[in-house]
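Quick heads-up: it's one chain on its own, the form predicted alone, in structure tokens.
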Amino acid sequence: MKFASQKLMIPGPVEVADDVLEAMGSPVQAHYGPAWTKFYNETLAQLKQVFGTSGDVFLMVGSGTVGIDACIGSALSTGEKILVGRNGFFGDRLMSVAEGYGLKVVPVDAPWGQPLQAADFEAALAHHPDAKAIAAVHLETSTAIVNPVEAIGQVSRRHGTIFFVDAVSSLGGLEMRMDDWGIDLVASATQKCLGAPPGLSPVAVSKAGWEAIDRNPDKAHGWYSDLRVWRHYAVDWGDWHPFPVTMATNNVMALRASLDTLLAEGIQQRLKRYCDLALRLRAGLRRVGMPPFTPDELMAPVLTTAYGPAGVPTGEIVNYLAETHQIKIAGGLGALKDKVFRIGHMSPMVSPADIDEVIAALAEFNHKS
């Protein structure tokens, strides 16, 4: 089956560059041996720069959720307490993952459309001093809210808790300084700001993260998603097969091509370019009478959520752009279904012309409705 060509302006997967597609379509490589291991380790070294860490990095085969699952399940034991930030759909998912491991979850909530507050975690820890960990989403894609993980990390560091960050939609598009911000474990995905196809979940672990993982050898939380298993292969099989599974070699080659481009452009320059695109989009949305859901001071540089015209279910906007203009945007999730729409501009391929094309299509919808 051949799918119609569409411009992807959703919160992932994203359109990828031609050289990334070319790498993805390269002849399949053996997933072991000195040559492959060298290539793989060089790719991990690039990812360390993007994470902002000197710790360990792994490439897990699967979606970003497998990385989240691995971090939470590896660091905590059934019955332990975790504070989970919730201000959107994916904060709720973090809670579900934690509950799946039998953890005692203490929600730390903010309204949808507002960022989590570090002070609320401070207060929660005062009431729950036995909490072992904090978990938060960096970019909550259901609302396009960026949560203050640096400030939350300061709270976690003061109290000696483990701090896990879901950076699935932010790594490569928002600043990430894992070591400086006191983050112990981070999980991401390749199909968003990193500009590669779906299929891999980069995971980073700090020294303190390993200390948390190693303190209880009897978690009984599976094998594939146990980060100790991944560390064992990285160390004991590191000269020829540094992972416990058949690695998705073509995905790694595609990721490497996208990372080469990111680092050649410069991380800070890439982030600035995303911010410029976000401001251009937000100005255009206001011109066509579809204002952003968040104020500019809460702007996410790689994703924008907006209101549709009064009385119009936003699913109609999503369908119109897909059917009439072959532009794929996303609708609202959960409590925001049919109330907002979401435009992803997290692909490294997005240009000012793409932003203008989306705005023109939205203006045409407004004129027809």
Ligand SMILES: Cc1ncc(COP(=O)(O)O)c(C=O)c1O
Contents of the next structure:
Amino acid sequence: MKFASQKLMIPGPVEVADDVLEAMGSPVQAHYGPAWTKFYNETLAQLKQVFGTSGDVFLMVGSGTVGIDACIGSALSTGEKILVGRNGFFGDRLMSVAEGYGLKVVPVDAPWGQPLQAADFEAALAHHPDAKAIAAVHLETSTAIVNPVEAIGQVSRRHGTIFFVDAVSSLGGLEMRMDDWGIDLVASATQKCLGAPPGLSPVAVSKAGWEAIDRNPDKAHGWYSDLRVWRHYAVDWGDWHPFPVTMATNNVMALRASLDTLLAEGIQQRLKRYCDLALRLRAGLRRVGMPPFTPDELMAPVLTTAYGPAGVPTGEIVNYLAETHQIKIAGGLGALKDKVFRIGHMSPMVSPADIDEVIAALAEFNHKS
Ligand SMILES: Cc1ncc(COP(=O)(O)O)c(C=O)c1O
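Having seen the form predicted alone, the form predicted together with the ligand:
Now the full complex is given, and it begins with the chain already shown.
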């Protein structure tokens, strides 16, 4: 089956570079042995730079949610209390994961389209001094709001809580300095700003993260998603097979190609390039009368949400771009369905010309409607 070619500008999965595709299509490797182990460990060392941690990094086989599930499930025991930031679809999802582990969840809300406030976590901790942890989404992909995880990390540090961040749609595209910012556990995914196909969830655990995990009784939550199992294999089988399951070797090779490019470009340079694209897109959207949903001071560098023309369900814009220009953008989620559309520019492949092409297609939509 061959799919028609299209420009993929949804908030993940993203278009990947040719060398990433080639790596994905290279001969399948045994997932163990000295050569593979060396390659794998080098890839983890690269990821540590992107996470901003000297802690431990794992590549869990699965989508981003497996990493989220593992972090929350490993750090907390059934019945413990967690504060969960909610200002969009993926904040709601975090709450469901926490509830799935039988945790007592205290939501800390902000309206969709507004960032979470560190002061609200401070206030919630005053009411719930028994809360053991805080969880928040870094880039809320349903609205394109960036949550202030650095400031929330300061609150968490002051109160000695465990802080988990869902960086599924931000790692590699937004600054992440988990050690400096007091973040204990982070989960991400390869198919967004990391510029590789879906299939792996990079997870990072700081020293304090391990202290939190090691408080819990052994064998409390499953096996695959218990990070202690992953640590055990990384240590005990470290010289030949440093993970507990069959590693998705081609996905690791693809990720490695993408990380090589990211680090050669430089993380700061990459972040700046994304910001420039976001500014160009926002200016273009205003020109065609489809203003960004978030104000400039809340700009997300890798994802832009925008309003359509008055009275037009935004699903029509999404369909028009797909059918007429083979450009795939995304509609609004949940409460924002048909009210906004979302353009992902989180692929390292996106160029200023791609942004101009999307704007031209949107202008054409205006003309014909
Ligand atoms: C912020 C955020 N969290 C979690 C997820 C779920 O990730 P996955 O579909 O890779 O499991 C997504 C997916 O878009 C996301 O954007």
